[in-house]
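Okay, so here's just one chain, in structure tokens, the form predicted alone.
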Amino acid sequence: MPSAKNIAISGRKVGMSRWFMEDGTNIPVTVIEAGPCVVTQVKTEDRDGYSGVQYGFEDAKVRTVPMPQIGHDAKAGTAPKKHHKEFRCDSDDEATSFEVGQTLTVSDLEGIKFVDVTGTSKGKGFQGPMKRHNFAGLEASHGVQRKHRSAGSIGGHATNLGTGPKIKKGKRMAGHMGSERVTVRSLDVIHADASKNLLVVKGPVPGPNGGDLYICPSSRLYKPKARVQSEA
């Protein structure tokens, strides 16, 4: 069996929940479908340029699927799928450990205390900047003209100068938040339910119920964490 640190698996977000522990408190916690997924290839260092492993999440229908892609995942004797995520090994050896056509499930993540989950946030369409960016806004006070949720002054940042005919590249203004890459570290594993294909993790995830996330074993721990996950 491939070692659990470099396995990752995709999942859904179903919710959130409370868990009580064995004292009485009880926590915020996700409740994630996690898998199963079907690993639909193998990929070397000669062939592809570095070591990894490719699987597929959620069948999809076939008459959305390209035909490329229908054979591709033929080949690992699956039906065709929604999603393809990849994870990266050591070595050749490592990812060779893997067949195409394997079930990857939460019992594969057994012995891992922390993971990191990377989904979608939810879009917020197009905010101020005191929204945005968590401006503080100016005075709210008599005389300010209703300004008050306002970014303020951008022309002393034109340039790095201070002056020219474009705004500073980066200036927090209003624009299009939400809807972005995010990943959160390092989040406990409170259960896993390899009969009905659960994780249960600690906090908030990405995303709103129902949205795709990607999990894989914690890539940077702190020494208090770390020492958790050494003694598992």
Contents of the next structure:
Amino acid sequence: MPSAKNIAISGRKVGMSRWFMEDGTNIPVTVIEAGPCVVTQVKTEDRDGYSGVQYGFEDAKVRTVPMPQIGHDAKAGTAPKKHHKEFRCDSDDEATSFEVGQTLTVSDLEGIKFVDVTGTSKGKGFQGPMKRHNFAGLEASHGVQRKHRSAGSIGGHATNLGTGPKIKKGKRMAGHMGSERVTVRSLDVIHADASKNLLVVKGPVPGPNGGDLYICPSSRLYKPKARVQSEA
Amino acid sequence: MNRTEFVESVVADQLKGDDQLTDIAVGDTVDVHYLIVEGEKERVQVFQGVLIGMKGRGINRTITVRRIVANEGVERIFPLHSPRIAKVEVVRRGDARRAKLYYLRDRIGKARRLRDRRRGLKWVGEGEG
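Take the protein just shown as the form predicted alone and give its structure as the form predicted in complex with its partner chain.
Every chain and every other molecule in the complex is listed next, the one we just looked at coming first.
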């Protein structure tokens, strides 16, 4: 199912609070400061091999930005941007409907009820298999000694090539957890205010307060939400 | 404006004004009037009990009210700024020497009572029940 429209916007997680709905229920919400973003390049099938729009978000410290990038952003008539992101378009026509130098704000998300939010999750450091992969651990008693939180057997020496001296790649074990790209899908948009660059969504989003976020209309809605979106 | 202030400003218009909030303190016996939805209709129900704790700031402010129903302690936590809370009325002012009256959970019978905040008056409070 194609999404309502192809658009995306970058933002910054500000923090969480609660929101009282009209029917009196109160729900947890995340406050996002989203945009404004400036379109820095329009990509077309002929030149780039695909249709899309690249935009920049937040002014960078000029002395840290390489000259080519300053030139690239200057073509769009804007100060050097800290972050550059893209979103794909279905056709060149759609991509060229965006102009270089155009500003994308929360108001461009108007009519969109559900968004996908992508961010970098909080780093958890080196974690055991119980926390990292939800393993059950070993028993508390029945003769188990000093191994209550270990993963247990990791199987035989089955490699990607059959049997061999090494364990299969991707075997779930202890290791670094968090600090990875995470997308939460189909978050309800509770409130949007373009004058304040404000977006309020239901529920948590990945990362710490102040973390970078990439927000786009939901691409995979399950039926009840899809119905709400199509009615909008 | 720092992040906390920004979040507070976003939800500021959902807060109730001072005129809608009653002056309450821990130890008071209060009537909490809250709206419940029964099918189509909305109805006000009253929960009376001792205010044993308040926590949170701004929109997150909640009160914990404890009462005894059929010899069983019942505690309810109400978000003060919820539109479902019609009003909070003070029935009696109690004299509490601490911010959280969790010790009342271990008290039985007459020991559950709190002294009236107006000193010199008799013991008041939940009493038997």
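Between two forms, the rigid core is the largest collection of C-alphas that superpose within 1.5 Å. Residue numbers count along the first chain shown, from 1. Note that this is a predicted model, so its numbers are computed, not measured.
A displacement of less than 2 angstroms separates the C-alpha positions of D93 between these two forms, with the rigid core held in common.
Relative to the superposed core, A74 undergoes a Cα shift smaller than 2 Å between these two forms. If you fit the rigid core between these two forms, you'll see the Cα of K147 move by 2 angstroms or more.
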